[in-house]
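As structure tokens, one chain now follows by itself in the form predicted on its own.
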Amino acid sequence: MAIKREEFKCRGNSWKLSSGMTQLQRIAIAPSQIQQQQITLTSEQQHYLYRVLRLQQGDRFIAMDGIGKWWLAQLAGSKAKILQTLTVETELPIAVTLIIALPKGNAFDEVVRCCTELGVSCIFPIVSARTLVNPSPQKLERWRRIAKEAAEQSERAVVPVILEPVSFSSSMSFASNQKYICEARGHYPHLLSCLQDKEKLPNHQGQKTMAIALGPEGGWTDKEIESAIHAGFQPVSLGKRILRAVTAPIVALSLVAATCEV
């Protein structure tokens, strides 16, 4: 799948993808795979590129390291030659961490997938008083794989970090410029009104950060809300309706993205 040079815009020694470029497959690689302008492909990556995608020697694809760098690469056997460094601008201007009480069953899979597409930087699964699941290490690996695949699909420059699940109390020490806890009951300001107050978006060493905590199916307990407030979290509402534990993180992050990207 060849690409013409004019489909990229030059920026220093890198090239910015233009909106009309031919669609290329994106795969995530580890930075350690790159040596001397070549990418050593794993057996899994070779299988995916050659067998699943049916690419051939000389075909091109986009390699991303998951921490902000993209390269245009060309297949050459078990390796790929780096042709150009690419510039992408698909990340939110604020690093958002979602602190999410784990929902029932496999619902967290969809949360990870959708929130990755919407631009989340970090997902922090927690076990709260009303959480009904106890995740295994295999679940964590599955969530990280889903995040990687969703980042590739949505043309993210960064693969979100999926942290290991911890207790609610342990998560309250999370450091951020802004910290909100979403609560369906009670009279709290809407998250949107808080986000629209630009003065509440402080700059911390050049990086704006935000943490949003969202509860499980049964909601937060009064004690958890009190603990969160004591830890610096501001209680907020997501509207007058009661949202599912899977829906709430998507709504919250959509509000952040819409506010930051307009």
Second form
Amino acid sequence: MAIKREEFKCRGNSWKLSSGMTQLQRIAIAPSQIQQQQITLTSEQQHYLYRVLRLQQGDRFIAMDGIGKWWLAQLAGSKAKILQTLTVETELPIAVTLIIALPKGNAFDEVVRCCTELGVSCIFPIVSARTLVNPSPQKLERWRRIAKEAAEQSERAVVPVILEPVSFSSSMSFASNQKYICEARGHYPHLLSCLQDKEKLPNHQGQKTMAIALGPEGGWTDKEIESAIHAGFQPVSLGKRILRAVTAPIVALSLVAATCEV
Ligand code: SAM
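For comparison with the form predicted on its own, please write out the form predicted together with S-adenosylmethionine (SAM).
Below is the entire complex, every chain and molecule, led by the chain shown above.
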């Protein structure tokens, strides 16, 4: 799969992705796989590139390290030669962490997938008073794989971090410039009106950060809302309707993305 020169735009020492390159396959690699302008491919990656995608020796693809870097690479046996560094500008200007009480069944898979597409930086699964599931280590691996695939698909530069599940109380010490807790009932300001007050946005260690907490199917207990307020979280509404535990994080993140990107 050859790429024409005009498909890139030069920007400093790196090249910016243009629409012609969107046909190229993207795969996430670990930064440790790169040595002297070459990527040593794992057997799983070789299988995926040669057998699943049916690429051949000399074909090009995009390698992403999941922490902000993309490269144009060319297949050469069990390795890939790095041809160019690419510039990707698909990240939100604010690092958003979603603190989410685990929903029932496999619903969290959908939350991870959609929120990765929408630009989340970190997902922090928690077990709250009304959480009905007990997460297994295999689930964490699965969510991390889903985040990686969704980041590749949505052309993210960064693969979101999925933290290990902790209790509600442990998550309350999470440090961030702005902290919101979404509550389906009560008279709280809409998240959108809080976000529009952009001037309030301070920097946390040089970066704009935000944490948004979302409850499980049964909602938060009064005690949890009280401790969140005590920990610096502002309770907010996402509108007059009760959203499902899967829908609420997607709505919250869409509001953040729209506010800071438009
Ligand atoms: N069973 C709860 C009740 O009846 O109040 C509703 C829980 S809702 C299915 C799951 C979570 O989504 C809530 O804890 C909250 O964090 C969020 N949520 C849903 N709708 C919301 C809304 N309109 N405003 C703010 N948060 C909402």
